[in-house]
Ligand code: NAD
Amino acid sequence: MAFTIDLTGKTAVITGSNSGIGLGIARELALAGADVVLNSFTDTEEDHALAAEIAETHGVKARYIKADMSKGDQCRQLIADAGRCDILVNNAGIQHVAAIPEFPVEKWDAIIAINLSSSFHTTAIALPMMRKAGWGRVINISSAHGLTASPFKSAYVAAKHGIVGLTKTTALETAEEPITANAICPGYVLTPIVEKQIPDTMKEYNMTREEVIADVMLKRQPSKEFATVEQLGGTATFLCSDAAAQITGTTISVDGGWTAL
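Present the coordinates for that one chain in the form predicted on its own.
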């Protein structure tokens, strides 16, 4: 049989989705016909305008809901306020770099809360909705650092490894149902946040833009190319297709070969 991807009538909630990877995934899901709920901790005209633009461009329903992913009760309320969640994309995340003895406790707590605990809270509320609807997809955005490690990123690496474990447990708990749970593990992705880091890194290392990208940012990415938000959106959309109905409890790396090393 031929598989097509038509998500008309499905509602996708994407955390941390007013920019970067989350927004890219939201756009691709909307392109496939899904209604989307965008989210971040801000509540600006620009946030709501993004939702309006997606709705107009793709002819779907789209809205923005503010929720702080560092707060468990707000994570749960986000899903409740969405009213329906057929596709849950846990994407929200932050980063901090420091050696373990100097790693600020408040940064550790924030990273674990936003990058890991938020996904537990949203999943806990979304799964009953998926079971009631008779279909569901949980897509957790982990990282190459969910499969390997780097120095000075203890909290991020711990949280992203934890996301992979949570994904596997979710998959096992839903294995006999039409619900799947998978983790996407990106390497370096060219997002607005990464783009902003390039000039500072050029100054720090006295390098050209090309040298910073090849020798610093993409040093561990064998393809020497950034992944794109559109590629991650396409991967997420595929995981929502009937072709992916038996893909569950696993990781899909979009990292240019990073974790093949």
Given for the second form:
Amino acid sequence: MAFTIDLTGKTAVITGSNSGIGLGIARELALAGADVVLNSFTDTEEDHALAAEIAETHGVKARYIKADMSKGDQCRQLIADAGRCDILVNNAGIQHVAAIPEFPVEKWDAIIAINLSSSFHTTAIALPMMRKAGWGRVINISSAHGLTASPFKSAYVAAKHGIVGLTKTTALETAEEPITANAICPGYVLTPIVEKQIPDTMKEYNMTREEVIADVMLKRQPSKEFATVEQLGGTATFLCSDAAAQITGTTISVDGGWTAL
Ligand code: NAD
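What about the form predicted together with this ligand, after the form predicted on its own?
The next block holds the full complex; its first chain is the one shown before.
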């Protein structure tokens, strides 16, 4: 049996997708024929232009819907407004780096809300839609930090481990249905969330940009290369294929060997 990936007629909702990995995944799913709903908390001309560009490039329907993933009701409304959600990619995420005693409580709360609780809210509304459509894919973007820890990233590591647990539970609750739930665990990908960490780390360790990339960021990534948003998009697209129909409740690392260490 030959497995093909044709997502024509499916609608994918990707949270936090006006940049970085989310946008990369949206582009790859559109390339495979899916209609896509882009999202972030802003509502700019550029946000809507991105959706128009994807629609034009791939001949699919693409929309941008503003919703703040730190607010449970807006997470739920995003999926309701999409009207259909065959593929849910929970990707929105933020980072803050500080030791636990100094970690600002509002940053802890925001990271848990955006990186973890938002996925519970979107999944709660999306699953009944998938059941009605008779097919579904939940793809949660965790991290190498969903499987291992680093100092000074307590909230992020806790949220990303939490996402792996939510993924397993979602998979068990849908196990006898044509719905799967999996988590992708990227290592370092050079996106805005990572770019923002470079200046602080340069200051902290008195290093050049190149040294921070090689000796801090990619130190734990044995391939010594960043993963790319296209590779993550390809992994998400594979999880939507028939070949992946029995892959559920697990994690897929795209981390250049980080978690093999
Ligand atoms: P990014 O900063 O480019 O993207 C984050 C996205 O989330 C953006 O579109 C942003 O607008 C959106 N977002 C932030 N707060 C939001 C909110 N309140 N409501 C809605 N959207 C919001 O970073 P990225 O690297 O593309 O990160 C995407 C995901 O991948 C995150 O969950 C991140 O933790 C995860 N990840 C990234 C890396 C990496 O090295 N870049 C590694 C592992 C995991």
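So that the term is clear: the rigid core is the largest set of C-alpha atoms that superpose within 1.5 Å between two forms. Positions refer to the first chain, counted from 1. Since the structure is predicted, the reported quantities are computational estimates derived from the model, not experimental observations.
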After superposing the rigid core, is the C-alpha displacement of M202 2 Å or more between the two forms?
yes
A55: after superposing the rigid core, is there a C-alpha shift of 2 Å or more between the two forms?
no
Per-residue C-alpha change between the two forms, V212, threshold 2 Å, rigid core fit
yes
Upon rigid core superposition, what is the positional shift of the Cα of I193 between the two forms, expressed in Å to one decimal?
4.0
